[in-house]
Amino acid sequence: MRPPDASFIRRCMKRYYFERFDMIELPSDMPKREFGFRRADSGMVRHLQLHDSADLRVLLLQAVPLEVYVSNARYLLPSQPIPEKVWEDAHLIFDIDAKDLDLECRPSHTVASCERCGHGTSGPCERCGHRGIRKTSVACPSCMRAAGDQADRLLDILADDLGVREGVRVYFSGNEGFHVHVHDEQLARLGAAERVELADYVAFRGMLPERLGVARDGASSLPRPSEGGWRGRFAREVLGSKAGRSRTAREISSGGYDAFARRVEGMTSGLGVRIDPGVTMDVHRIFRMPGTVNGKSGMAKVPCADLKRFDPYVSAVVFSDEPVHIRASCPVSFRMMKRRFGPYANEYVRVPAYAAAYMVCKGLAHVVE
């Protein structure tokens, strides 16, 4: 990030974290967290110990990073190395990211620009000759809503299968997915090993076509609608109503075994919850902290209670609508506030800061010295 636009960033963070602090979400049991940061201008800085809000305040404030991160982990000793840590517990969080989703809208609004000074290329910078390239999303809804949809079947698989209904808060990550969070103390005991079969479950990943009612030996005996679990699931969206369920039942299992095994696989991203299984198992990770502010958009993490009705691109919008002079070069409009913006060829333009910060954060654009 060139110096005046993570000057601009910068400015906009403190008065942020100066104005909102309450916005940000403290664990009862800070003292035992991993706390790390991230700055515009360097790596990250982790194993930290925080023991209040009186000492986030002062790392916010004097620091100023651009990312503030927590673990999920409690430790005794969270300010060591990880092996001397001394590892108690991990709440589960799931991650679902619009990227993942293989939408066919993404093209449409990705756009490749040159790493250095942001002109729209596909190749060797015209302008300035460098050879990186960095490509990087423009807001959609569409995105947003399978995203949400997502995070629903999940919401719905923890509470039908699991019997998590409790402590399960969702957030928008700040950019283009969410982050569930489940606050079980007996799910947080869970280790590594277990986490992957836990992401494999929700993600109807290497389900066994015994499990679903076919056995080598050529018998079927297919779930019923009525059944709990992932039969019951696979029975209603799979084999459908009563009245062609007999046909559709003989046609999935008439190929026998491997055919069956092999359909099934073919159905983990339709059926499945589209998560990242790394995120979910990984029991030393730090997470964007909620209520701070993603640095790939100037927006923060915050929770939505209803997702089908959630506008991250109203709640989340956090800076301010100081106006803004940048160039911009973002060939994709999107929308904030209500507010549509761009597309933008190489322009001089006056945005609020949290449409410039948007721009800025996502390389396409840079503010006006």
Second form
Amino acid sequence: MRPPDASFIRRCMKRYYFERFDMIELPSDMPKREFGFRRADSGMVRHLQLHDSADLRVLLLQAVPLEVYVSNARYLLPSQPIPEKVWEDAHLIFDIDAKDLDLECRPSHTVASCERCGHGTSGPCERCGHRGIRKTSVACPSCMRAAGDQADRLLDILADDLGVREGVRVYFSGNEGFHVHVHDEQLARLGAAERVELADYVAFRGMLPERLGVARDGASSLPRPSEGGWRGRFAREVLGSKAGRSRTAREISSGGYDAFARRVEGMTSGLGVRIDPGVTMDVHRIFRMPGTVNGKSGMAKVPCADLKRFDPYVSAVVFSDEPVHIRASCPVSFRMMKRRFGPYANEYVRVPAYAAAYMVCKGLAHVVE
Amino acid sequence: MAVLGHLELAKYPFLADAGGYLRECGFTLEQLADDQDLKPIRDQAFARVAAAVDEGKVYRPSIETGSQLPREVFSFLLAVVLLKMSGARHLAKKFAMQEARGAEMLLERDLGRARTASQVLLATEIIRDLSGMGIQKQEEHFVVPVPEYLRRAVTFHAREWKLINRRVESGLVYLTPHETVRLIRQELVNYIVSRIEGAAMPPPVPGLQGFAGQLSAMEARLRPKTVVSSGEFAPCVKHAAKTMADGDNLSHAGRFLLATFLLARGHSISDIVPYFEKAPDYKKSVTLYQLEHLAGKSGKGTAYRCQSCQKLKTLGLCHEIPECAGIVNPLQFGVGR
Ligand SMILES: [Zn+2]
Ligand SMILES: [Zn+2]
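Coords for the form predicted together with its partner chain, given the form predicted on its own:
Then the entire complex follows, led off by the chain already shown.
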């Protein structure tokens, strides 16, 4: 980040953390957590122990980090290196990112720009000659709706199959996805291997045809829509109507076990929840702290009580609407706080601080000194 | 803890509180050890342990006649005492695995047959006592909470144990009696091992010394003799193996060398038999008998050791090479270098 851009973001953050410290959700058992942060101009600092909200306030207002992270794990000695921390437990987390859904609209709101000067370009920079480009995705309500649908499906599976109804909190990640935190004492004690199983379960990964009533010896008794769990979901979403049912039955009898096995495998992404399994299984990770700002967008990670009505481009906007003078190269328009911004073709414009921060964080604008 | 009757204790004697049970039945350890009328129990206890070293054999308690039930518990408790006295740890482990296998079958049957509420309660409480796994009956199935299932199932590698391949509803995993018992197999073994390890060291009871001594001898045979750290055969053994493979007649001493070397390196009898198949006078039953004899599994039970280099030289079986420098027994060849 250029110095004027960095100092603008820093000012916005400092003001937000000063005025709205109450937005930050302090973890339970704070002294048992590992904290970490990253500043605009430096690498990651990890293995920090903070004892209370005063410690955190000092960190936020003095270091003014671009990103703040906290472990889902509790440790006896959080400031030690990982092998010596003494892991106690870690609430379960699922990560859903719109980027992994790869919707059709994605190319239309992905912007390529020169990673050195920010000039919009898809090849070597016409302005400075630099060859490296970076791609950023600009606010897209359809992508967020799709990610929200995934989170919704995850909540259903958690409740119906895994019996987890209480203690589930959904957060908008601050950029393009959702983090689903599951606060359940029993699940929190599970290790990485067990979490892989949970991740595979919600993702519909690794299901044997036998579980869906199709055996190698040719016998088949397909599940009914009224059944619970994946059998019922499979019946409702794949077999669907009576016609769909008999068509599938025909396919199985003609294609046989192996063809059906391949078909089931191919359904993973359509039927399962698209989570990042690496996040769920890692019991030593640090996650963006709820209420803190995401340095990739200038928006905050905020709780999301009602996925259907949630508009991240309103609820997660935390910077002020004071006008800021920027030079913007954003070929795609976007909406924030129900206002439309752009497209900007390397233009000098005045926009509210939140929109300026959004573009600056994505490398699509620079603050004019 | 589940409240167990005589029948359950006969089936799952490791759940019995040893001291309390004996007192309740009006017996002392000394009586069990010395009373002439109780000799069958001593023999049964010994047989129970001895059965453990017999691969593939499962001890089945006789639980059909009520009067025999205490005998099952006594013989188990006495077996534990004998193992404790002999200090045979390998044997104790084998014994635990063997007893666990037997209990597994009975437990599976008990779960499968449990109909009334009290039968279900008893069977599920036994499982809870053994493994800490909270289990309940629902319809025709047994259900366990997802975390409890996962903790155990992740150690299995078959895909059918993956959570996705299970019926999972409202936080519960549905299992058949067979699957339920399979899930706690390791805990069952551990439980029995811990019962043996945790048992108090019995006072020296003269009547049991003989048995304990025999168990120590069994233990000596179970203990791995040489670390299987090298696949390399000493040149004398290579020569003997080659003579056999070529179908030539190998002297009795040469065959003895080959067999004792392979046994000491940890090869099983069934793995060794093929080395002798090409011999002109090969007869499987004879070879098996001889190998078992050499391994100490039959007859008077002493395992034969591989002869020293010195002895092999005098027998004309030594084929020394430079790498043999510094060893006094072919077993040391290629080990630890
Ligand atoms: Zn450039
Ligand atoms: Zn989109």
